[in-house]
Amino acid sequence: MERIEIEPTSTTPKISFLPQDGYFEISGKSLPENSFEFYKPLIDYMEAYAESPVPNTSLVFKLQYFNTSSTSHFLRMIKKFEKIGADGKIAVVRWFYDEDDEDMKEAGEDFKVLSKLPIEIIGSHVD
């Protein structure tokens, strides 16, 4: 699979999908006008990756802000990677949040409750 690198805009996050390394990162702000149009190809890509993943896969969120419509897409991404863990390979989610942003921390904790994958909630300085 080819890697996907999408530069951020004022309304869409930076996307770095490196399937050969098992590394998938979404960072920045996610408030696309049409979230389905933006995220559908990425979710389809993740689904294809989950069919033949490398032994260790990380899905990393480093978000400063996201809107409600992005939430369902993030959950779909996490669910696609649950298949990897169910197939005996390692898949983890790392949710980074700015230590001063309680809302973003709580969002990560909400995803953790909804997921069968281990989700690490990591307080740090998010750029």
Second form
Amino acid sequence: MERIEIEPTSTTPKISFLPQDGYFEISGKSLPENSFEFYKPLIDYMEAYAESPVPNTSLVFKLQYFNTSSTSHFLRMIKKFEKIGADGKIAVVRWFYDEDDEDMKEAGEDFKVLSKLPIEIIGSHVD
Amino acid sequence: MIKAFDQYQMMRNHQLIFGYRGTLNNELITSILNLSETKLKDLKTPFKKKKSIINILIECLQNILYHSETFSEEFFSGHHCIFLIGRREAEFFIQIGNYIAPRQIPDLKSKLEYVNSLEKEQVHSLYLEILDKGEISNKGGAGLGILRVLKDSGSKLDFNFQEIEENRSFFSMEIKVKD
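I would like to compare: after the form predicted on its own, may I see the structure of the form predicted in complex with the partner chain?
After this comes the whole thing, all chains and molecules, with the earlier chain placed first.
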């Protein structure tokens, strides 16, 4: 699979999907006007990747702001990787939040409630 | 004669920080968010409160873009709205208003009354329930936005509808963010 690297805009996040390394990162702001249009191809790509993943996969979120329609897509992304764990390989989610940002921490905890995938919630300084 | 002082006093009397009137698009929303963030930093607003206000603005302004009524007349097209932000003593308030079609009112009114009746924990569990169902459309997250506004505000929503003319009404809402 080809890697996907998309530069951030004022309303869409930076995307770095490196399938050979099993590394999928979404960072920055996610407020697309049409979140479906932005995320649908990425979710399809993740679904295809989950068919033959490398032994260790991580899905990394480093977000500052997001709208609620993006949240639904994040959950769909996470759920696409549940299959990897079920097939005996390793997939984890790393949800980074700025230490001052309780709201972002809670958003990560919400995904923990809704997904079977291991989700690490990590306080740090998001660049 | 230009009397900017009158406008200045009017905004001051209403405790307004800034406002915007006109049509909206995503680029304007981004600019409003940036301006709001800069202003909130300038006011030394605590991080948590600033984040809540920006989250509320994101949902409210994008909601206008998705759901408000547009009109086709030459001088009245696009998503016309008003947006104001101000501070009364210990609380910030955000006022938004936009035109809607009268036929949209009953549904919106009952949705807002319902979410307003929920306790804080119920707002969160309903949010998780809708998120889990994943009923998302091109227009947004099936009501997730308003629940997030409630969650971030921590207060009940204050809203009303005014009939402007036969086919046009105006929706107003005030959201408070307390300390």
